[in-house]
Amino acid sequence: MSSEPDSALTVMLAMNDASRARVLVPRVMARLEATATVLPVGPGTTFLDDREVLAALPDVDVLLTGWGCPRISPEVLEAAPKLQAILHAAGSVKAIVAPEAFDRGVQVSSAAHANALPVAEFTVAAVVLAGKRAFRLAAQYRIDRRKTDPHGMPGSYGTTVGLLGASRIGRMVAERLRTFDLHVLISDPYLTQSEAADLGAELVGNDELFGRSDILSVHAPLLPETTGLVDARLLGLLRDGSVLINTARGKIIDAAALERECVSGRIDAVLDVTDPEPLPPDSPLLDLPNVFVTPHVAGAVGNEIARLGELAVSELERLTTGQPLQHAISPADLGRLA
């Protein structure tokens, strides 16, 4: 289970098993045991509770981290005193990590991006199709195909994309949207005028942003102050057939509102994430024509996971080398991330 390279690095593995093996494939192991002696967390256990792993917890250089791991706790901490950094193959480490680490001078790394990459990627597959309403004319045309007009829908030249949040994957969405022949809105309480235009975006207000798009795309980290952000009267500025895209989390859209929106026909939407998630079995939305809905699928999946792992392992890399980690979380990222 474990292996002994000849590397000054001790890793320990504090993830659960089903991680652990969509993250870890076999190549992405292999690279792993050749930079650092690797010692796993047995499953369904947490640092402390656990006597090897309390015993081992002295001798760590690193904790690579991923999905089920224990709360990296001040005890963690103090039991580690060698730990020089915290890699997690994974998104959000708001809730893993205690800021104490920082203090300590623990480097701090998310596997975020990689994530981050495949949302992009479904967002602006996403924005094509919508643009030519190719979801509501596949409903309509299972229906009755004589009937099914395209010409009667906008198409995509010229259309007004606006993107609600200039987070990792709203930054990405917007630099790969530089390649179509749309316009691009952008909306983010962070970002400046030279940042919006550096995305060859054009930054706007919110009222704006909803007013003005054909499509919009939600892409705001969940926090207390964006829950519920997109109301009911937000979402009156949209224009009439327009869509609304949400890749980012449910609830940052007042559920009710979007319902009402969606059932009047008066706006499409394409949902990968929902409030509730999943969707109840008599949700309306399930059955419009209007609404097409995923099963939370544009985040990684599949083969798409192992990315995280060879990200968190590439950091490691870095870190043996002398090199500063590509995708480090400072302290005062945490007030911003999800």
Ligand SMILES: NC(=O)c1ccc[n+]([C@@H]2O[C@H](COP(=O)([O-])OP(=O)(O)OC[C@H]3O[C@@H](n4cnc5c(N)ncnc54)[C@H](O)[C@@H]3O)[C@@H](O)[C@H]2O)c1
Second form
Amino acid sequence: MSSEPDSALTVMLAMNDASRARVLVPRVMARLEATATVLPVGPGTTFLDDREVLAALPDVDVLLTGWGCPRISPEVLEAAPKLQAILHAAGSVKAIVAPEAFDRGVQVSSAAHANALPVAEFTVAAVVLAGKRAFRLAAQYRIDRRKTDPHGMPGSYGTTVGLLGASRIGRMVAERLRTFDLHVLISDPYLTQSEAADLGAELVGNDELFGRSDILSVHAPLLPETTGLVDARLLGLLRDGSVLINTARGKIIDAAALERECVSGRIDAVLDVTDPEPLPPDSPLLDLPNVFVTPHVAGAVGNEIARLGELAVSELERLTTGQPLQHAISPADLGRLA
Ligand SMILES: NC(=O)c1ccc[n+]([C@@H]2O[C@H](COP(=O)([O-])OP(=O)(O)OC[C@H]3O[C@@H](n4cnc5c(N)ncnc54)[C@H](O)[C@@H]3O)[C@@H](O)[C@H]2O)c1
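In place of the form predicted alone, output the structure of the form predicted in complex with this ligand.
Okay, now the whole complex, with that chain kicking things off.
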């Protein structure tokens, strides 16, 4: 993996082989090599365990990171004095970027936006299908066609959809739901009323969100203050027959309380993420007709992953032409981001 050294910036790739193949598909790699000098990194190298790679760090201007990248520690930063930017072709940068990077003036950007898009699409699809209780009906249909009564189910018209978190994904979902005949509520301690109105949503607190929603979708990041945030009390505020969608993180919801509510049949659930993940094979959630579980596929999968590479290479192109990064992460935001 190399290119002619005809560019001012030298880029080192720091991600595992599987990510490299999925993120830097040939068309993205061609754009990358047309923009910068890409250091030849051998197969299997995760950039820090290789002496050749360590020896090259002093020349590196940009680290293009991805899944499997080891933490960019103060020692790595020390060994890369020319480093201007860490462009992360994956979601959260928290696990890989040491705070010292910001202190040294290294710009950091994340492709979380590109990973957010498919989650928003997945959620909108889930909201539409949940409106008709299509997941529950499909399961009942498999068990006994005669007992399946679609007219006994609520429809989507005028349904109230609650979004927990005006995160990137929460906002994208709200923007997309504007075109439906739905009423959207949103809860987020960082959101103002006018920002909510701009999203076409009504700003409410968590109790009102859970008490008024027919369909409630979780989009908050997993932080100390959101771990177990959706507890037995909040779940208990959901109306009978409502649908809970979680594409965020399993640990935001109290797992035992969720299981109780689902096993009782009082609520339906669409769960792309769970706690634990994956679920144990004997989890009742896997067999309930009112629960639809997917194995963490709402984010980028298959050909969608190249979008993250495209975003990172676009950031590199902006860097080379002196434009500000479009998806820069500021250290001040880190505490509230996924
Ligand atoms: N299922 C998947 O494949 C998949 C893929 C990508 C992201 N995710 C998850 O989706 C969720 C949203 O991701 P994102 O990138 O949009 O997040 P994000 O980084 O944009 O979220 C940060 C925002 O969340 C909001 N927030 C912070 N604390 C909150 C709180 N206590 N209550 C409500 N809102 C709060 C704030 O608006 C903050 O700016 C995360 O949990 C993330 O891990 C899942």
